[in-house]
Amino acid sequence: MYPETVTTIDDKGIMLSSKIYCQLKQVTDLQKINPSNNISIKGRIIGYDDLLEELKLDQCIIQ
């Protein structure tokens, strides 16, 4: 596990180091989480979008 930073927070997720994004498995979590903070996550890889450059995860846990 390697700490990313949390870069922007929307309604069901994520962006990390704005290359990731993780869709959260409870929506509360993101309660939990500031802005520029570092923190490790655990999930399901989706894919990878060509046009945003961005991998895709869901079902996300925060470790």
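Residue numbers count along the first chain shown, from 1. Take the two forms, find the largest set of C-alpha atoms that superpose within 1.5 Å, and that set is the rigid core. Owing to the predicted nature of the structure, the values given are computational and were not obtained by experimental measurement. What changes on going to the form predicted in complex with its partner chain:
Once the cores line up, the CA of S40 ends up 2 angstroms or more apart between the two forms.
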Contents of the next structure:
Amino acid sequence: MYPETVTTIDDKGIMLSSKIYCQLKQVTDLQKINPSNNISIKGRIIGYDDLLEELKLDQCIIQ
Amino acid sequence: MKKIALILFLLISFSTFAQKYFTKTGNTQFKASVEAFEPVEATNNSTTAIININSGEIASLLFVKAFNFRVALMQEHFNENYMDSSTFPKATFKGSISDFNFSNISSTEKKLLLKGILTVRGVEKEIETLATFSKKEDKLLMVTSFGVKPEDFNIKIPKIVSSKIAGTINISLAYEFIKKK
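And the form predicted in complex with its partner chain, for comparison with the form predicted alone?
To see the whole picture, the full complex is given below, headed by that same chain.
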């Protein structure tokens, strides 16, 4: 596995390396993100969004 | 002369500098329920939409697979039998808003005409509807709904279930746009 960096966090999900958007199943999972820690994320790939040029995942959970 | 050139330059640079608002988590809902039968409805909470606030152009995209049904079996039928979501994973809309002026939109709702092409299962259909715009803090809100028919997109409903699915499917959208940096 290649580690990705969290580039942005919004109210519904997180962006990895400015190209993968992970929409969270529960927004409370956002509290699990700390600047220094590594997280592991699991979700469903729904497709490539060619409007924003990013890969989109939904129902993501942070383990 | 210099002044005019400067004004012209400013005007041109203003008009070419497109300011965009967008959402990745727009809410798109459809309802095809018939009274007294099990509700046929689903929600998609991951619709992408971009709006150019200078020109009033709008584009949106959703993944059919991301529609959530209350009944899992209905979701499977929707994807496999009706929408062919493996062949046609996306539904898109491209259009424009008439008389869109970003500075005229306030916290009070304003109705504007939204026109464009909806593409579902690779079939295009022209849509014309009134959309409600408003501003909330730094967000731009858009709410609208319109009706489509399954036959518009070559979706065949088997006779056995045709009485349980509405002839006109109501699609409603609620998008919260934020400024694109």
